[in-house]
Structures are given as C-alpha cells and as structure tokens.
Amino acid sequence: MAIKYIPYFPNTLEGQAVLDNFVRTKRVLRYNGNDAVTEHIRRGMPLYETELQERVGKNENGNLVLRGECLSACAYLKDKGITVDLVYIDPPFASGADYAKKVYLRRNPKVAEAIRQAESELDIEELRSFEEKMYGDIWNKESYLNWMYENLMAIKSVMSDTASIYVHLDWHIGHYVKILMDEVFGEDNFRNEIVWHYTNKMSGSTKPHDFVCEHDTIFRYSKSENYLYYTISEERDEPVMQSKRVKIDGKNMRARDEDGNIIYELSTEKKIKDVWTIPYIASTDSQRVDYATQKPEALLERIIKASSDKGMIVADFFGGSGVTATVANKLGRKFIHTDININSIQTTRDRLLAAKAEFDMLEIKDGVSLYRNPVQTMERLKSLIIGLRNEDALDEFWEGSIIDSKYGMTPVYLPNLMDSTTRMLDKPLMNEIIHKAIPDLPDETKRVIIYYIDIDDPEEIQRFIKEHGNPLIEIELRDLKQVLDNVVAEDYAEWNIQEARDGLFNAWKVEIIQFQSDRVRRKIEEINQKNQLQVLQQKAKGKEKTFSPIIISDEGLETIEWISLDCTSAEKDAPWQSDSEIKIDKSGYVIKNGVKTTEYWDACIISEHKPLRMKIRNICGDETVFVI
C-alpha cells in the first residue's frame, strides 16, 4: 500500500474543472468516471517506497532513472521537493496499435568461428529474431482522457513556476488533449502547436486515396506568464540578402542609414519557426536503438535549448528510449527518465552509461512485480489465475469469467496495469462497478471476483459493499498482489572463474558455460508453433512455405544480451555497482563498459577484482543476480 498521499497543490481542486464541462451530446462522448478522478485528485498523489537499485558514478547533480508510473514518480518528487524546469512527454497516442521489440539470438560463442566459416541459419535474420509486445496502445477515449488529465495533474504540481511542457502526441488523440491542457494549464498558457513534419517514415493510409500522414504534433504550454524562452535558428540552405531589423519605441522596425535607405544584410540563419521538419530515425542511423517509439535526438535538442538553461532539470514521464535524458546531459542540464516498461529503463541506463553520464536507478515499488512491462504482466496473470477464459457474453470491463460448480459463470475484474486509476480498489471505483458493470450482467450471475492491487480501506469497502451491492451477487474481493509474486522466474547459469592476465595487469575472468533462461525458451515455442501453423495454413491454400524453426544451442549462449560483475558488495539485495560489463550486441559484437568494439563475445567477462556478484540479462529483458 502507498506510505501516504501527497497533495497535487495546496488547495487542490481551487480553479480547477474536472470535466464536467466535457458534454458531447449526439455522438455519445461524455467522459465517465469524472467523480472518480475528482475522489482521486482530492487525495493526492500514492506515494510508495522506492528502492535503489544501482548508482553510476558520484552523480552528484541527482540525475534519475525512475522505474515507475508517472503518477507515483511525481509523487516522489514532490515528497523530496524536487522541481522541474522543462518537462517533455512522448505518451501513449491511444492509436490502437501494439508496439513490440524485435528480439534477436546472440552468436553463440562456442559455435562463432564455424558461423565465421560458413553462413550458419543464425546470420538470416528471420531465423534468429523473434518479437516480444511492449505495449497496447489501445484505450477508450474515456478512460484515456482520465488518465491523462491525472496525470497532467501531477506533472504541472512538479513543475517549477517558470517552467513549460511539451506534450507530443498524433491525430488520434491530441486535439482532445488540448482541450485537457487548456483546463490543467491555463488557456492564456497555451504558447505554440507546433508540427513535426517528417517525409521518411512508414506512413500508410486506411483507404487509398486518403491523404498519407507525415507529422505529429506537440503542444507547448507554460505553468505561468513567467517562463523561459530562446529564439533559436537553423542553417538556411543558401545565405539570403535581408533587411536588418531593429526595434525602435518596442517595436520591430526596418533599420535605415542616414538618407532613410533600408539596410540589407547577408543572413546565414533562419528562425525556428512552429513547423520542424527533422527526419526520422533511419535504420542505419548510429543513434538508434531499436526501440519502437524511439524520437531522434535532433528534435529533442530544439525543445531543450528553447526552453532551459545549463544546469536546469529536465524531466520525461514516458521516457520510452531515452532520448530526453541524453540529450539533457549532453547539453549540460539535469534530468530525470521515468517509465513503466523495463526495456525502457534498460536501453536508457545502457544509453547514458555509453554518454558517460552518472545517475541513480530507482525503482518505486507499488506493489506491482511487472513482469517486464504492464502487457506481458496482463498475458501471464491470465494464465496464472485457475479457470480464467475469454467470456463474449461479458461486457469490456471485465477481463473473462471463472466456471464454479456453485456458482456457475463467474465474471471477473482485473485493473489495467497502464492506467494508474484502477490499481487502488476505493470507494468511486466500487461505485462503478456496482451501479455501471454489475447490472449489465446476465440474469443468471450469483458471484462476481474483483482483483486489487491497492485497497483504500477494505472495512470502510466491505461497508459500501453491504449497503449498496446487489444483495443476489456476491462479490468476493481478491489480492493480486498473491499472483503477481509468481509471475517473474529467474534464469539458471553456470559458469567458472578463475584469476586471469588482462594485458599487464593481474585480473579475474567469469566464463559463462551454460544459461538456460525458462522464458526465452518458452517464446522461441510459442513463435516456432505460431510459424508453423502459418506454413500448414498456407499449404492448405496451396502455396509454397517452408518452416525454419528458431533453435537455441544446449549452452543457451545466444540467449544472453548483457552481463555486469559487482565486485563491491556479496548481498544479493543491495544496490548494483555495476565494476565490469559487457553488452552483446545483435551482431554479436562486444560493448565493453558502454565502448563499442569490433570484437565478437568469447563467453567470458573480466573484471580488475574479484566479482562477489553477477548479473545476467537475457534477450527478452529479464534480469537475474547469482552470487559468486
């Protein structure tokens, strides 16, 4: 359970609309679950305990890797008293679309020289590359817009006086948004919109003939009239003769010499205006990480220079790859990366560790042991919960329904890992399910199970429960904190260390010799079975398909990403001091403590002193610490 509740602002709900004024009548758009959001916001913000999990360098200017909800991380932040000058936020675009990670087999040391010798199937990339979902992108507009309203709650009650925010989001979704951030912002704070216009992505068009997308939008607003702003400009293609301007009585004026002549001058520079057109990130591009929602950083380098100063704190909330936390340190400013998702905080931490940057990784812990991230947690959760099926007789809210022999059908409720608002079971989501689920179900339903993560108070639930329940419908309360704690296994390694020569200097080598990673395994079975259907499936229709299953080797080597050795500290729960590491890239080359090499991996990691830990990343993301 949170420690406490932190208020957004002093008087929370002073000036503040909370949707009531959002009535679209005709096309069925109202936005529900105001009064919860409303209960919500009067509570404050849960605050949770954190827990370091790795410090690099002295970080002496506080920089932060926050593994969390935007929520519970403004929480923290405004229990510390820590503020931020720029905030940047790359949010789900409620597009509808699940964004996965394209995961790829190492080069199996004990084999390389033979994939060396001869093109061994492990080079053809369908055959060693496998996907794992990230995230679904798929929300009602309802739910959505409370989410993100909570959200840009918390932010703005974070945010320095003299602060702005950039919100960058699509069609889908951003016009509604807008709409959100005039009520949470100020309309007379509304500063620009600005288009990202860029001519080499993948658009499509559902129909053919519809105008092809080539742009997201981003709106720009300030906390107050108060806030920092820079021109800044860009090289024209060619110099441009220009009259010089001056400002003569505060306005923008031509400048004349002494016969009232206009003076021209050669002009190199432009200014940025409210239409970016900034690439894509290519594939073969050096800055690329392959994470799906990835931004280039030439783009995070505008919002940056035009709204902060050296030294200032940048903060992104959805920090998905971690671009605004290396281009923050790269231009001198302090930031501050929260995300959900695991891959994120890992691609970010390995990111800015090759940048040289120093921070701290925080975990907060909300109750919630993510399997990786919220979607495969969800997947896993409904295969661990006995008797859970897919029901299309049940309405959306619930995730399937359980056959009882007492019972019959028994529908049941599991909060939504990406929306922050269904984790705690309070009174207003009680009330929802009560007044709004319950009596959509079928006639026939005696029992009802309602999974929480976080519980307000479960007398005080049991109490609203007995007085406004159906007194036919049982409902039985279930903590999935219970299941959750089966969700994460940890992988297996075998390996021998022995004291070793790096160049002229004593050290101490680790050599992997088996790492069988249970999770990996059963992926590469379940894309091999879904292949092969396909191939039966098109056979069928009579087409020519073959079936090339992925295969991992008995060592299980191709199935490791990353390896660090702690030399510092033997207890298995204490902070990672990560002293030597190696990151297997998918070519197979070895990055040595954040440096690229043309080196391929040998099996083998050396460290200077004699590692008391090791950390083992598989491909997938899933991280595992053996004690040596």
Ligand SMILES: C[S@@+](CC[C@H](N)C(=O)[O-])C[C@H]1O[C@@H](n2cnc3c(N)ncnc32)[C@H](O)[C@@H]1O
Given for the second form:
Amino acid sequence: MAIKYIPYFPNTLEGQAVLDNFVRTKRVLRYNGNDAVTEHIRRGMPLYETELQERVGKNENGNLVLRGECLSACAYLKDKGITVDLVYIDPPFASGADYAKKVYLRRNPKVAEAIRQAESELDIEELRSFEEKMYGDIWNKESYLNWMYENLMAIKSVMSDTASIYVHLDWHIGHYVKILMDEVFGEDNFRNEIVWHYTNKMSGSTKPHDFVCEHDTIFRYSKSENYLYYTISEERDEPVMQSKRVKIDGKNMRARDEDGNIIYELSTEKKIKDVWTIPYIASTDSQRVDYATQKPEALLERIIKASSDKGMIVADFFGGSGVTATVANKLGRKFIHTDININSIQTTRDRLLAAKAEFDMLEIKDGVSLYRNPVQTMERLKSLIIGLRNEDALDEFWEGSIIDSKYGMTPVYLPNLMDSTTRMLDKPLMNEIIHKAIPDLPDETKRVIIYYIDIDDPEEIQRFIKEHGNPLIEIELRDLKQVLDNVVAEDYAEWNIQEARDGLFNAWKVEIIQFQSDRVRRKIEEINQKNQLQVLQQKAKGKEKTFSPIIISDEGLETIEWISLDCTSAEKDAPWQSDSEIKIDKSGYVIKNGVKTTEYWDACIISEHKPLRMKIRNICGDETVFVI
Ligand SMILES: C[S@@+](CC[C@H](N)C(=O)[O-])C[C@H]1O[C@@H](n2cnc3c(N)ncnc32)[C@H](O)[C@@H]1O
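Starting from the form predicted alone above, please write out the structure of the form predicted together with this ligand.
Below, the chain from earlier opens the complete complex, with every other chain and molecule after it.
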C-alpha cells in the first residue's frame, strides 16, 4: 500500500483521448447512463517505501539506480526534494512487440572435461540458450496515452526550472505524444523534433511498396523559457572553406580584410542540427550489453552535452541498459536510472561498476514483489491462482474463472501489472466492475473475485459495494500480494571455503560445489516442453525434425551468471557491499570486479578478506543471498 499519494501539479486525469484536448484536472467518476459527476478522486504519484539494496563506492554524489516504476520513482524524488536537470526517456513505443532477453547457459567448470568432447554440440545455440520475456509493448492508444500523460506529469513535477526533457519515440505513437507534450509542457516550450537517422538497422516488416523507415523521433521540450542549451558540433566529412564570422556590436557578421574582402578559413567542424546520423550499435561493438532496445552512447552524449553542465543531475526513468547513466557518469554528471525490469537494473549495475561509477541501488517496495518483471509476473500469477482457467463465456475484463462447488463459475479479475493505472482498486474501478462488468456476466453468476494490489480505502470500497452492488452477486476482494509472496523460492548452493594465497597476498577462496535453481529448471522444462510440442507438430505435417532438449548438469553451475562476496556484513538483509565479484559471460569467460579476462571460470571466487555473505545471480536474473 502506498504510504501516500503525492498529487501532480495541477491534478490528474482519466479517460479522454488526448486529441479532445480535455482538461484533465481530476479523475472523474460517472455513473453508468447518467452523466452527472458524483465523485472526484484526486490522483497522484504513489509514494512507497524504498530499500537500499547496495551501495557501490562512497557515492558522495548521490547517484541512484532505482528499481520501480517511473511514477513511484518520481514520487520518491519529490518526497526527498530532489529535482533533476535533464531527462531523457525512451519509453515503450507502443510498438506491438514483446521484448525478450536471450538467456545463455554458461560453461560448467565441473564437467568441462566431459563437455570438451561434446564441445561442438555445446556451440549449438539452441542447446544452450532460451528466451525470456522482459516487457510487453502492446497497448491500445488511449491507455498508452493516459499512462504516458501520468508519467509526463510526474516527471515534470521533479524537473528543475531550467531542465529539458528529451522523449524518444517513433512513428507508432510519436505524433500523439507530441500533442500530449504540448499539453503537459506547453507549446511554447517545444524546442525541437530531433530525427535520429540510423542506416544500419535491419528494417522491420516494411511492405515492399512502402518506404523503409530509417529514423526515430526525439521530442525536446524545456520546463520553462529559461533553459540550458549549448551548441554542439561534429567533425565534417570533408573540411570546407567558410567565411570567417566575427561579432560586431553584438551582431554575428562576416569578417573582412582591410580592403573589404570577405575572409575565408578552413572549417573542419559543423554545428549539429536536428537530424542526427548515428549508427545503431553493431553486434561486435564493446558497448553492447545484450539489452534488446539498447541505444548508442553517441546519442546520449549529444543530448547530455547540449542540455546540461557538469555536476548536474541527468535522469532516465525508462533506463533499460543504463546508457544514460553510463554516459552521464562519463561526462561528469550525476545520474538517476529507473526501470521496472530486474534485467535492466542488473545490466546497468554491472555496466556502471565496470565504468567505476559510484551509486546507490534502491528498490521501491511497491507492494508487488515483481517476479523479474511485470510480464513474467503476470504469466506466473495465472499459474499461482489455484483453479484459475480461461473462460470463453467471459469478456476480456476478466482474467478467467474458478469453478467452485458452492458458487459455480466464479469470474476472476486481475489487475494488469503492465498498466500501473489498474494497480489501485479505487471507486472508479469498483464502479466499472459494478455497473459495466458485472451486468454483462452470465445470469447464473453468484460471485466474482477481485484481486487488488493497492486499495484506496478498504472500508469505503466495502460501503460502496453495499450501496451500489447487486445483492445477488457477492464481490470478494483478495490481496494479490499474498499470492505473489508465495512465488519466491530461493535458490540453493553448496560451497567450500578455505584460506589460500593469491600470489603474494592472503586470500579467501570460495569454491561452488553445487547450485540449484528451481526457477531456472522450471523455465527450462517449460521451454523443452514447448519445443518438443513444436517438433511433434512439424512432424505431423511430414517435416523432418528432431527434438534436442536443453539439459542442465547435476551440479547446475552453468546456471550461474554472477557471484559476489560481502566481507563487511553478515546480516542477511543488510545492504549489499560487493568486496569481490565475478561475472561469467555467455562464452564462459570471467569478468572480475568489472574487468574482462580471457580465463574460463574455475568454479571459484576469491576475496582479500573473509567473506561473510555470498550473493549468487542465476542466468535468469534471480539473486539469492547465502550467509557463509
Ligand atoms: C525502450 S526500453 C529503454 C532502452 C534504453 N533507452 C536503452 O538504451 O537501453 C524501455 C524500458 O522501459 C522499461 N519500462 C517499461 N515500463 C516502465 C515503467 N512504468 N517504469 C519504468 N520503466 C519501465 C522497460 O523495462 C524497458 O527497459
């Protein structure tokens, strides 16, 4: 439950398509068939508790990596009185795609010998990798725009007066968001529409008779008239002769010699205008971190140099691979990175650590212990609610139904974790349930189950149900968090620890003997079952196909991605202090404390001092802490 709601300035919204230019001052509750406004509900940014997970370095600059939604991150900043000087966001584009991460089994050092013989087999990508969904980008336009409106309002409320915002989109939804931004920031504060022109990206599904798309759009707005802007230049392909410019009486004029002739000089640089030609990151580029929607550092370099000074705070509330934070840090700015996806947080952490950045990692306790990310949590949820099944007789408002011996078919409503506006069970939602969803149910319905994450005021909601509900249909409210709390089964590890010498120094060596992750095994079982089914279907069509399952060894060491030792605190829930860490890349090479090596992992990790706790991240991104 949110501690409080911090209202936006002015207030907020619901409902209307943006192009109506509706004044969204309040969320309005209307009764079905009756236009009279009977209730106003003030909405804002939900402020949740936060937990410090890890401090990397001393972090005197207050850099932040926040796991949580954009809205709750803004509430946190507002509550702490932190304002930001530059915002870049590259939110989901409403592209209609599901973004996935490729997960690779690592090389198991314990069975390296046996594997060597079968090495050629191991190189077959399908036998050692699978995909996991990270986030869905499938929206209807209106809910996307309402969601975006809330986010933009929240972001604006934490921007300093001289701050600028860059919003990166493309043809899917960009034009609508431009209008929305005019509304939120004011048309007068529109500064540029930047075209990011890339030439080396595989074109999507362009039809043969359409032009191929080769650009994204970045809208630049300022919070006020008084904003920072620095001209930035790039090198010309070929130097050109240009007339020399001088300032005379404050005016920019051509320079002339004593005889009045224009003076020319060789120009090697040119001002950057609003079309930016920057290539996509090549697959071999060292900045690649395997994040599906990763943007090039060069893009962020321009933005940060043009609109901020050293020491200023640069924020990205949809931070993904951490490109904004990384470049901001490199250019001497402070950074705030937010994302809901655990994979983004881990990728960014590791990327920043390798760049020797200092920062705090915070988790926003938004009431839902999200299972890696909202898409996967939604998928898990459906399997966790006992008896929940698809029900053809119900419309899409309902997730499915449970068959109950007393009540018969019981429709079940689940909030959509990908859409923060459905997280709160408030009167408008209850009104929709009572007046729109329930009347459409089959006549024999006697009970419905409504799951919620956050509830506005439980007693008031119950009163509302009593007053307006159908007395013949029971409405049962259930807390979704209790279902989610049962989700997390921690991973299991066995290890040996011994004092050893590391060159000239004394050291502690931890050797991992066994690592078992139910979560990874279950995922692989699911993938194997799916693949087997596909092969059977292909065979049924007469196609030659064989099924080769992904196999994990008994030791399970190939399911480890990262290990860290904390030699400072033995308390299980204390913030993490990584005194030594290794990451195993997808080819099996070790990255030690952020530095790449050409060594294969030998199942060990070494620290200078006695380790008190060990954290292991599995290849899907779940982390478990073991007290040593
Ligand atoms: C297009 S990607 C950003 C890519 C990033 N610019 C980069 O270069 O790596 C969008 C990101 O938004 C995150 N996201 C989606 N909804 C969010 C929300 N409500 N709050 C915070 N992050 C969100 C996704 O997890 C994803 O990482």
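Positions refer to the first chain, counted from 1. What we label the rigid core is the largest C-alpha set whose atoms superpose within 1.5 Å from one form to the other. Keep in mind it's a predicted model, so treat the numbers as computed, not measured.
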query	finding
Core-aligned CA displacement of residue 446 at least 2 Å between the two forms	yes
Is_shifted residue 261 between the two forms (CA, 2 Å cut-off, rigid core)	yes
CA of residue 513, rigid core aligned, shift of 2 Å or more between the two forms	no
